[in-house]
Every structure is written in structure tokens, then in C-alpha cells.
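Let's start with one chain on its own, the form predicted alone, as C-alpha cells.
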Amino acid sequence: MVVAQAGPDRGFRELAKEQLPRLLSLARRLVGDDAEDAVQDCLLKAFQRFDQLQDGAAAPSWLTSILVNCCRDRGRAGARRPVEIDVESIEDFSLYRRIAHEDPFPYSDSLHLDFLAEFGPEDVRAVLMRLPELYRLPLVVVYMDGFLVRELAEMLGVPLGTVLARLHRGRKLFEKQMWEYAEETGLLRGVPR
């Protein structure tokens, strides 16, 4: 970790050359193609506070507050009227139970391993931007970014729990999402549309 006592310019400096690449990650999985302006924004941000900034060892954490923030400004202002969402529905979906049903991929001995099989990448993304962001921004920081669900809950400052049943409905809805997501691409072989 680089917080360098050279000055704080240079300091600083080397410090968003060094978390760009995480950052820009993490931004594109939270805003997808407005990422670069959410990165930006951050680093804006977090070079007016680097005088703040008193250990160096939590200058990533300081950064991706700093981020998560911005990232969630970008989405109150692109929201037209908050998403919907069906707790129940989420909770009754189960995406093992739905592909050993539909059996999708015949004649295999793993089910489950073929469904993720045909997911890349861009898919895993776009199913990611499906979600509203109060469900999307848990699962990128924690299961993608590395985050402990404390560190996540001081970030929102909200309590540990919600940060947990956010985590939990954030699974359910992601996994729904993706049947969804691969019977519209067409990625389920021999299951009707």
C-alpha cells in the first residue's frame, strides 16, 4: 500500500494508480457503463478529503466508501421511482430446484455446473444490472470486492442484520434472475421459451 509521504499530491497520486483497476471493477459490476463518471466522481472526492486520510492500510476501504457512495448517487438521480420487488417470489425461488425440473441440459450429471457453464462474464454483468441497486451493491462489495459484511454495514452505516438480509434476498433475486436472463439469451438448451 502506497500512501507516500513525499507529499500529498504524489501521495495521492500513486494511490488511485494503484486502485484504479479495482475501482473501475468494482464500479462497473454497481453502474455498469457509467462506471469511468462514478470512478471520477471518487477520485475527485477522495483527493479534496486526502488530508483525512490517517492510515494507509485503509486507504481501499476509504476508497470504496468513498466509491459505493458515488455510485449510489448516480442511481438515486438515473431512478425514475424505486423497483418493485416480490419478497415472497424471491423467497420461494430456488434455481437448483428449477434446473433439475427443467433439466436444461440433458443426459448430464451436473446440473447446475452446465447452467454456469454457459454464463461469461458479460452475462454474469448485465444479470447483475438487472438487480436494484439496494441488492446489487451487497453482493458486488462483499462476494466480488472482498469486503466483510461489517465493513459493508459501517460503509451504509446501517445495522449488520439488514446488511445480512440484503445478502440474502441479493442471492435469491440474482439466482431468479439468471434463469430469467438465460431463457431470454437462449443459453438453456431443450427448454421451451
Second form
Amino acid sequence: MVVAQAGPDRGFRELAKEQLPRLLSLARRLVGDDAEDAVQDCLLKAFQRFDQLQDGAAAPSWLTSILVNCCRDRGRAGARRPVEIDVESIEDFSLYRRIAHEDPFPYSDSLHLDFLAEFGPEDVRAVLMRLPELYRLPLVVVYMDGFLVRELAEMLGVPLGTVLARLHRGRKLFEKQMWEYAEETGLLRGVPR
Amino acid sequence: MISCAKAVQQLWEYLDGTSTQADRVLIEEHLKRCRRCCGELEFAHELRAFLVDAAHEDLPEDVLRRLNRTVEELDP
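Could you drop in the structure for the form predicted in complex with the partner chain? We only have the form predicted alone so far.
So here's everything in the complex, that chain up top.
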């Protein structure tokens, strides 16, 4: 029989070191150049509150929750503003149809994959940084860090439906910004027309 | 059958497994009959996988070293 642990079975040092690469990756996507500072803030706060962590298995979401708050504080303090985006006008945008429109031979098998292949991790990060934090956060935490929508709702203390709506808009904005980024940076030149 | 616009609007929720059972049935019925939406579903699937893959990136070693040092200083 598995007996529930009364507290984390490992110390702060071991848990934090294990989670560091994931926390840094997450912070790089949430606050870009401020990532190291955000993780430093997170480590300090997590250490101060380590006695609040009841179960070692909850460490990833507990640390993520603290990091998300540290990133939000950093984001608010920073002067950098994302590209102006009209959130209301994105409902009809489809990256799939936009790429197909560029193709003189519709239903080409690989054109859409060719488009995605042009984007490296740096480009993905640059596109994410164009989104308002409100919409960037669910995309990063759910799709790139693998948390469930329900877990993110708990971390943020907001209803599930709110996170689902932000995720929906975030996906749309990401698709639109991918297209605009590709146009602006010349990435589309690599896609056969 | 639901419209393409409606089906496309719900594709990601379908992929994420967050749509209701009733919506799942409507989308699956639509996808059986609509080739264009199947293309769009496939692309949404690819884009989702692309985001997951993009999460695996090389991290700057010097930053990781400094952060590891911070952990050791906090909990020696």
C-alpha cells in the first residue's frame, strides 16, 4: 500500500535542480531576456515557502505557479510592449487557408509542413513574444509545458472556461503572428511557391 | 451537418479533448464528409505537435550554471 507522504520526500536543493531546465525554458518563452532574473526570483520565493509544499509530486506545478507569478511581475515592470494586435478581428483567420492561398497548386501535400519547417526555436520564441501575456501564457504552459487546462486554471485561480477562451484566442493570435512574422522576416522565401 | 466555419472553430478543442461529447460527434460527422476540413484538422494537429517539439531547445549553459549555483547557495 502506498502511504501518502506528509511532505516532500526530497529536499529543496534536489527538487529545484531537477526542475531548473524546465523552469528556464518556460521563463524564456514567457519573458524572453528577463528569464534568468525571473527564475532567480522564483527560486528565492520557492525556498522561502518550501514548508508549504505538502507533496513532492506536486513540485512541478507548485514551482510553475510561482514562476508564472514572477514572470508576470517582470512582464508588468518591463517597458517592452507586444505588437499591437486587434484581438476581436482574428476569429476568421486560418493559417492553413492562408498558406494554401499562396500555393498555385492547392492540396499540395507538403506545403504546410514546409512552412512550419522554416521556424526554428528562436523564431517560435519571437512569435510568442509578440502576443499579449494574457494569451501567451496558456499557449506556453498547456502546449509547450504539457500542463492540463484544468491545472492552469487552478494555478491562476480563474474558471476553466476563462482559460479555454484565452487558449482559443491565443492559438488564433499565434497563427496570425506566425504568418506576419514569416512575411516580415523573409521566412516565406524558403517555401516553394 | 454543421458548417465548415463551425467545425473549424472547434477543431482545436476537439484535438485538445476539451470539447463536449455532443460537439465531438458533430465534428466527427462533419470530418467524415468534408475533405477540406480534414486538411485543416491535419494542419491543426501538425501545428500542435510543432509547438510541443519547439519546447525542446538547447538552453544556455552559463545561465543554467548560475541558476544551479543560486540553488546551492539557498540550500547548501
